[in-house]
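The chain below stands alone, shown as C-alpha cells; this is the form predicted on its own.
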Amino acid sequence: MTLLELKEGDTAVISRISGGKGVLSRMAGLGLHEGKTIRVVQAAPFRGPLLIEDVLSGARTMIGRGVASHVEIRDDKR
C-alpha cells in the first residue's frame, strides 16, 4: 500500500521509501523516513500534492503525488 491511497485524516507508519537519490534524498530532508508515523491532512484536488503530518511533531509538509507513489506504507491500527 502506498501514500497515495490513505485518505485525509489516515494515519500509517513508512515502511519503506522506495526510488533514487533523489526521491531518498527529498523525504530526508523532510524528516520523513521508515518507522515515521504520519497523517494525510489534505489531499489537493486534480491529482495536486498531499499535505501530510509527522504525528509525533505536528510538523506538516506538501509532498507532490508522484514522491507519495515512492512511499510504501503500513496501517497504524494497534
Given for the second form:
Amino acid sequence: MTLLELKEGDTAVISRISGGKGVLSRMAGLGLHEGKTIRVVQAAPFRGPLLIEDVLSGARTMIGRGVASHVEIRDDKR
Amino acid sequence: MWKSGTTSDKSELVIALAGQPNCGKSTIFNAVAGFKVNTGNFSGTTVSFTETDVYIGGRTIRLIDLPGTYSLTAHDAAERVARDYLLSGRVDVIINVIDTSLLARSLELTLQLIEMDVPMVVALNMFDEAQKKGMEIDIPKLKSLTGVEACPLVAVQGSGVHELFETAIRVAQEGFKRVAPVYDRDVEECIAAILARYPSALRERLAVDERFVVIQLLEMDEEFETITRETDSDFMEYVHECRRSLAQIHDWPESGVFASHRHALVLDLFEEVAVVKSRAAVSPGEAIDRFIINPVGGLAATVGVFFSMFAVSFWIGNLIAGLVEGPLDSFGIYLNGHVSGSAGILVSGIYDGFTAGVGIVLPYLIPLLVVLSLLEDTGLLPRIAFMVDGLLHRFGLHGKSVVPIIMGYGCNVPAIMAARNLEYERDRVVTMLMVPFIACSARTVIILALAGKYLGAGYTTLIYLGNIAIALGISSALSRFSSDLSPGIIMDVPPLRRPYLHIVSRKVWVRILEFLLFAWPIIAVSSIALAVFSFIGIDGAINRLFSPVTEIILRLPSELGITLFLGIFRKELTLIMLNSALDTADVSLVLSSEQILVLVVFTVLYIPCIATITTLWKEGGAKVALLSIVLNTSVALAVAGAVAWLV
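Mind pulling up the form predicted in complex with the partner chain next to the form predicted on its own we just looked at?
Now the full complex is given, and it begins with the chain already shown.
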C-alpha cells in the first residue's frame, strides 16, 4: 500500500521510500524516514499534493502525488 | 576547492549561522546586525550568504548568514552556497540554529556538523513554541552527550540572542571538544577500514576532517565522489565496495544506508535529551490553519490574498495620493513663481521627479509592501503553494514557483533569485522566464495610477487577470520545449505565525529606502534629462526613432516614445514622465481610454527593467536574459498591438 491510497485523517507508518537520491534525501531532510508515524491532514484540490503531518512532532510537509506513490506504508497498529 | 584554510584577518572572529530552512537564522542575524537581510515564515527566504561586522562584548565579529540546508549533502543552489561556505575553512565558530519545536528533525544536520569537527554552538530558537508544545529539553545532557553547548532563545523577540553570542565567543576562546557520534559496529568497522587506506593525495586536496570525508563518501555525496575519483580512483572503488556490502548487510538502498544509521543515532539522542509532555490547547493560529488548509477555505484565502494585495494598495494608495496632492501642487506653484530661465528647467525637472516619487509612487508602494511583508511573515505563502500546486502543474510550473511568483509582485529581482530554491534546472528556467511577466510594484503603481484612475476597477481587474493568464500561457508554452518531468513537490509547511510589528515595519522601511536611494536618483536625473532634451529640442528625434512602435503598432502619440524608452531603466519612469511628455496633469485629456489601456498593457509586459535583466543574466546566464528580453518585448507588442487595433 502506498501513501497515495490513504484517506484524509488516516494514520500510518512509513515502511519504505523509493525514488531517486534527491527525493530520498529531501524526504530525510524533512524528517520523513522509514518507521515514522504520519497522518494525512489534507489532499490539495486539482490533484495537488498531500499535506502530511509527522504525528510525533506535528511538523507538516506537502508531498506531490508522484512522490507519494513511491512511499510505502503499513498499518499503524504494531 | 575547499583548500584555503586561512582566515582573512586573524583578530576577527568568523561566526556563521547555519541550520535547516526556516529555523530563524536571518532573524538572529538581523537581531544583532540591524535589519540587513529579508526574513519570512517559509523555507528558502535566504538564497545567498550575507556577511557583516558586528560588535559584541567589545570585539568585532564577522557574522555570516547562510541559506538553510537540511543536510550537508546539498541539492539545490541555495544549499550548495551554505555547504561550500561551511567547508571553506573560513569559519571559526558555527552557530547551528534549530527550530526547537522540530528538534528531532533538526538534530540530523547538527550531527553532521559535529562530524565536521568545527567549533560550534547550538541555538535553540523558537524555544517558546517548543514549550507550548509541551516539550522539555535537558540542555546539560545535550552538552554531555555531544560536547556542544546549547542556548535557548526566541529570536523574533530578541531574547537570548546576546547570551548566544557570548557563548559562541567563549567557545572560540576556550576551545571546543566535541563527542564524535559513534555508529553501529559494522558501520564503524567500515569507516575504519576506509580510513586506513585514506590516500595522502586526498589529504592534501581536501582540508576537511578525514572521517567527515569518508562519511560523505558513504553518503554518496557527488562532489566529494568526483574529487576523490579524480585524486585516487582505486580508493574510490574501494569505498564503493564497502558501501555496497554495508547496504547488502542491512538490506537497504546504497544511497540511504548511512543516513538511516545516522537517523537512528538522532532518535537516540532526541529521546535522551527531550521529553514531550501533553500538548497545550489549540492555538488561534492552528484554528485559522484548519480553515485555510481545506480546499474551499484555502482557495477563498488564496483569491482573497490576491484581491486584498491590490485592493488595499489601490484604496489606501488613492487616499494617501489625495492627501499629498494639495500641498505638492501649492509647492509647485510657489516654485514656478520664484524660479525662471535655465535654472527653472533644472528646478522643474527636480520638482517633477520629486513629486512623482512622493505623490504617485510611494502612496501605492507602501501599502503593497505592507501586504507582501505580512504574507511572508505569517506563513501564508507555503499554504498558497499547497492549494495551487495541482493547477500550476497544468501550466508546466510547480507549487514551489508560487514563492517567486508572489515575490515578483513586489520586485522581480528577488523573485528571480528565489527561483534558486527550485531543485530542477528546467523548473528554474521556466520560473525565471515567467517572473518578468509579473506586474511588480513599479508596474502595479502604473496600473493603479492609470487604469485604476481613468478606466475603473473593472478594467483594472481585467488587466491583472489578463496578466496572470499571459504569464501562465508563457510558462505553459515554455515547458513544452522540455520533456524532463520533475518528480513533484516536497516542501515544508511551517505553522502559521503572528507577524511582529517591529519586523514588518523594518522590512517595509528597508524596501522604501531602496526606492529612495536607488530609484529616486534615477528618476530625478531622467526627469532633468527630459527637461533638458525638450529645452534643446532633441526629444523629437528620439520620439521619431520609436514612432514605428508608438504610432503604427500601438496607435499612441509619438511623444510617448521617450517615456517608454526611459521605462527600461525604471518602470515607474514611464508613468512619471507621462505628464511632462504630454504636457498635462490629466492624461485623459490627451489620451483616449483605449490608448490608456494600450499604454498600460504595453508597459506591464514589455522588456524587463535593467535590474531584472542584470539579475536574469547573473542567475541564468546570457541566454536566459536575452530570451527574456525577446519574449517580453514580442509578447508586449503582440498583445498591446492587438488591443490597439481590435478594441
